[in-house]
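The chain that follows stands alone, in the form predicted on its own, written as structure tokens.
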Amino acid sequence: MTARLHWMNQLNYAWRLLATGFCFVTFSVGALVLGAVVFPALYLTPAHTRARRARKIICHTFGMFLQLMQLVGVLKLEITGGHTLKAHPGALVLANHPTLIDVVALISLMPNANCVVKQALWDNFFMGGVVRAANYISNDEPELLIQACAEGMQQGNPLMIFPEGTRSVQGKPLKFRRGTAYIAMHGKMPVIPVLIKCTPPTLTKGAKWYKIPPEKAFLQIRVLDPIFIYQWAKPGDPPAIAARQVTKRLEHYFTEALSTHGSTTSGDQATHHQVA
């Protein structure tokens, strides 16, 4: 019985490894098709709607990709409070960033989400066409970044940011960058905190795609009620001091929330995005 169980576990691991590779290839090829075939057709539509149309396509495409990952047994996904994101257009969406998959999951929940991306993605062979079509905000010009983010939110476009600036390092405390605080204070829009947990960890910072966990990853996303973090700054404080204060408060808020909620399950309120 033990030998049979071991053999079944090995077979399951081999299948998930192959399925993970298949998903990576599918994602890359899909991005190329979008950038080379689908998005160029948007130039036949009015210029002021192109980015919005592209983001909607990305949202739906990412949703289908998540369904594929669940169908082939790579991932189990649970989302709680996803309706909150759609109910607050123009909000600043902040999330911890434990795995590469959470980017796809969050964008799949917001049809017109804007986000700040690394400049390298604009020239990436696979993702460049997608990033340019969606007109995401590049981080290569910090002096223009805050204004661009604020203007986008004021136009009703939700902005997604990972305050850590990169994927979380397992076992280390959260360390947020101050840019998020500047954006929140400048835009004065509601902030929607999102707590993300992936068990067992997969696609973490520095991990290769083929370093899969011993069992299927369970990605849990909990969307919390909006807060107004710009009020955390003391009136009259210089921007640098105010940003430092808000950043510390944000780190504390997320650390406490992740500790309090632990598992992000929420009984009957959870929305299960799983394929039977």
The other form holds:
Amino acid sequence: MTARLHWMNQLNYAWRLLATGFCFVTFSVGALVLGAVVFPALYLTPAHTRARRARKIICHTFGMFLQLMQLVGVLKLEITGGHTLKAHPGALVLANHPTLIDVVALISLMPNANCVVKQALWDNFFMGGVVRAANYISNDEPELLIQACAEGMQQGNPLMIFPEGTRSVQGKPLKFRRGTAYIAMHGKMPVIPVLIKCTPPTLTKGAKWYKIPPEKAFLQIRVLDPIFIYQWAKPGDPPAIAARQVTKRLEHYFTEALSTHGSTTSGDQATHHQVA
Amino acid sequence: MSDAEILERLKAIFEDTFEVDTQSITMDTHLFQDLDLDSIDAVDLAIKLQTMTGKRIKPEDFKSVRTVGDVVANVRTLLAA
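Right, and the form predicted together with its partner chain of this protein, after the form predicted on its own?
Everything in the complex follows now, all chains and molecules, and the chain you saw is the first one.
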């Protein structure tokens, strides 16, 4: 009996390894096709609508990709409170970042999301065309970044940031960069905190794609109600000091919230829905 | 202004602007790793130093600054210019 179970586990592992590889190829080729064929076609549309159209296409294709991952059995996805994102279009959306897939899931929930993306992706063979067409914001120049973020949000687009600036390191305390606090204090917009948990961890920082988890990854995304972190700054404090205090409190907020996230799912009253 | 004087002025700026504990600061203290400054702080610091010296700082000169000693050297060059 146990031998049979063992054999089934091995088969399941082999299948998920194969399916994961397939998903990676699909994602990369999909990004290439978008960047090389679909987005260039947007040059036939008015210039000021191009980035918006590109983002919408990215949102839908990412949604389709998540469905594919669930269909082939490498991912289980649970999203709570996704409607909050639609109700606050000009919000700053902040999330922890345990895995590569969380960004795909978050973007699939927001048709016009702007993102702060690391500069390296602009020159990435697969993703370069996508991030350029969507006119995402590079994390390269700090002052330009804050300005670009504020401008994008005045147009009523949500902005998505991972305040850690990179993927979370498992087992280490959250460490946020202060740019987020500057953007919030500058734009005074609502902040929507998003808690992300992935069990068992997969596609963490530096992990190779074929290092798949022992069982199917369960990605839980919980969107919380808006908070106003710019009000956490003490009036009269110089920006550099206010940014430190706001950042510290935000780290604390996320650490506390994450410590309970994912442990109460079964009795949860909130609405659950899968990405359509 | 001697290097020691520049360092004292710098410590005052670190304390007022970034609430950094300046007791253990030496010339080798790393701005980003030891004092937890970030790139936005570096811009703030450059502006403060311009006020202090009355000279303009070229952003490209300041970009390579890593340690407190680098900043002191930068200020020294500015004052001599």
